[in-house]
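Single chain ahead, written as structure tokens, the form predicted alone.
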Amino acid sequence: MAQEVRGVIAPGKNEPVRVETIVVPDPGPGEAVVRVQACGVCHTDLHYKQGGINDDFPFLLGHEAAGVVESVGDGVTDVAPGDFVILNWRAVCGKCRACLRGRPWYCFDTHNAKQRMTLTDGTELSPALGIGAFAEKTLVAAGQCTKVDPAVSPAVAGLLGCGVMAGIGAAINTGGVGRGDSVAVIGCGGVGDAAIAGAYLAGAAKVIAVDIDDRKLETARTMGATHTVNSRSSDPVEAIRELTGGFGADVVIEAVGRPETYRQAFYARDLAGTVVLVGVPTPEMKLELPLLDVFGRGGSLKSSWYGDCLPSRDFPLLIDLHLQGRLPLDKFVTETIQLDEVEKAFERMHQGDVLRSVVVL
């Protein structure tokens, strides 16, 4: 039987979000209803609100979430009612060419719930990244639920659903950071700080944080940065080279998503080094580089989709490392808020005052 719950919707482009009554249907085949316990406020949700993703309003926002499975539909075997899960927005199909080649983190046919949640008048909602978790309960594809140790705080666990996983994965999965490597991270917001934490976890000998905000650089040190560079007052390429014996870093992670910072990343890496783009550019942005430099510097230029993560592999591992005290995921939670405070959280995010505001239900 369908349930009515509270949820946060974006009614139209750049309109203030509001709390509405949401109708959540019973799960169909391959689906699950999850009672949401916590959901982070991610910049992607702001993009939805601003119309930067598409114009399929109204949106049910929220996607960095953790909670407890309440019910499942026919054919669901991987999770059961009562399981504590982290939600992910890339439920792999297991059948596409990437999955069949043993690279499911590149799955080209990820899926979401087939049914739609609605407003009480029947208006269909578009769930952010196929999740829609700024709500007391949400309907997702069962493959979007990854079971983890319930000893972890939901406010911490949910962050792996997007930004923190993207950053950690950019360092470890995409960048292949290893023991003794030098790493530079350009942009020290939530994703950049997660990349710093990932590089530190992987055993990098030198982790250089680059940003224009001294507050963010100070926070980056608490995540594992060994050096900081304020690129408003210093040339970041020259500073990174100076800190790496004149050569450049083995891995440079660009967590801003702008042409100018990507160029900095390109020239701040060592010969045969790796650049990882995890910052998300906008459609109109263009990049121009001398082709001879691309050839002559060698190495790899990579993009990181969701940290190239496989939730069933990465989420339980990272939660275990956190519970062992080896990965400080709790440092990413700046504040906990209620559903009716999401609009204010967007304002604090825009001002750079928080790493993550987390809605706790």
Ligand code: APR
Given for the second form:
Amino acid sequence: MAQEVRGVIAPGKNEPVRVETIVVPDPGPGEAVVRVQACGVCHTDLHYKQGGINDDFPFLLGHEAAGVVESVGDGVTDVAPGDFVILNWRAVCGKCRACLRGRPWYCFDTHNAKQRMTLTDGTELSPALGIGAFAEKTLVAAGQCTKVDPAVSPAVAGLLGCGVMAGIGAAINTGGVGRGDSVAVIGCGGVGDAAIAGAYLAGAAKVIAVDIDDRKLETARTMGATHTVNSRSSDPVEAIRELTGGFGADVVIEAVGRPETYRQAFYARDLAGTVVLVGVPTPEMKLELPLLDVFGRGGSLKSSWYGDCLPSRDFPLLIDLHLQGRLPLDKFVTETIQLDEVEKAFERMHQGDVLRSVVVL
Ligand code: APR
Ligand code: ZN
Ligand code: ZN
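Okay, that is the form predicted alone; can I get the form predicted in complex with ligand APR now?
Once more the chain from above appears, this time first in line as the rest of the complex follows.
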């Protein structure tokens, strides 16, 4: 029997989001229905609402979520009703070229539910990133459910489903930060702070946080930054070089998504160092760099999608480290809110005093 629950939809371009009754079908083969317990508010949800992702309105927003599996369809063996899970948007296929080469984090045929959730009049909804979790229940592909230790609070766990995983993974998976490395992170929002926490966890000897807002730099220190640079008042490239014996950092992570901060990252790294772009640029942005510098400085210029994470490997591990007190994921939850407060959370996101607002159900 399909069920009716409440969910937050974006009805049309730039229209305010609102809570509506949505219809969640029973899980078909390979699918699962999850009772959502918490879902963070991410920039991508706002981009959907603004029509910046595509025009498939109405959207069912929300994608950084944790909850309990309620029911599963035929052929589902990896999760069962009652399992506590984090939802992911990288349910790997196991069959594409990337998967077969042993690099499933680059999978290009990831799974979502085949059936559609709808409004009560039958209008099909497009779930954000194939998840749609600002809702009491949601329908996903079973592979989108990653089991983790249920001892963790759902509001904290859900954040690993997107932005926080992107940041931690940018440092650990993409940047390959290791013991003794010097790391600089440009932009200390939720993603940048997660990169700082990831670098700290990986054993970086120096973690330099760069932002234009002193409040952000203060928070960055609590995530593991050893040094901070306000790039409004001092040149970040000079400052990072000074803090690293004149060399530059081994790994510089750009978590803003702008050409000028990318350029800073490029010049703030040591020769043969690594730049990781995890901030998301807009389509019109262009980057100009002397090709000779790209060549002459060596090293690698990488970008990081979802922190190059493999949910089945990374989520349980990071939750365990959090429960052991080694990863302060709880610090990313600035406030918990209700389903009908998502629009307000979008506004707060821009005022810059929120790392994450999390809807709890
Ligand atoms: N130099 C340094 N820091 C900057 C600059 C700049 N020129 N411009 C903005 N910032 C800082 C902001 O002060 C803020 O602390 O970057 C941070 C951005 O944080 P958020 O807006 O909270 O964004 P976040 O969720 O961290 O995402 C960062 O990654 O996933 C993408 O779409 C996301 O592009 C965005 C980026
Ligand atoms: Zn694949
Ligand atoms: Zn997201």
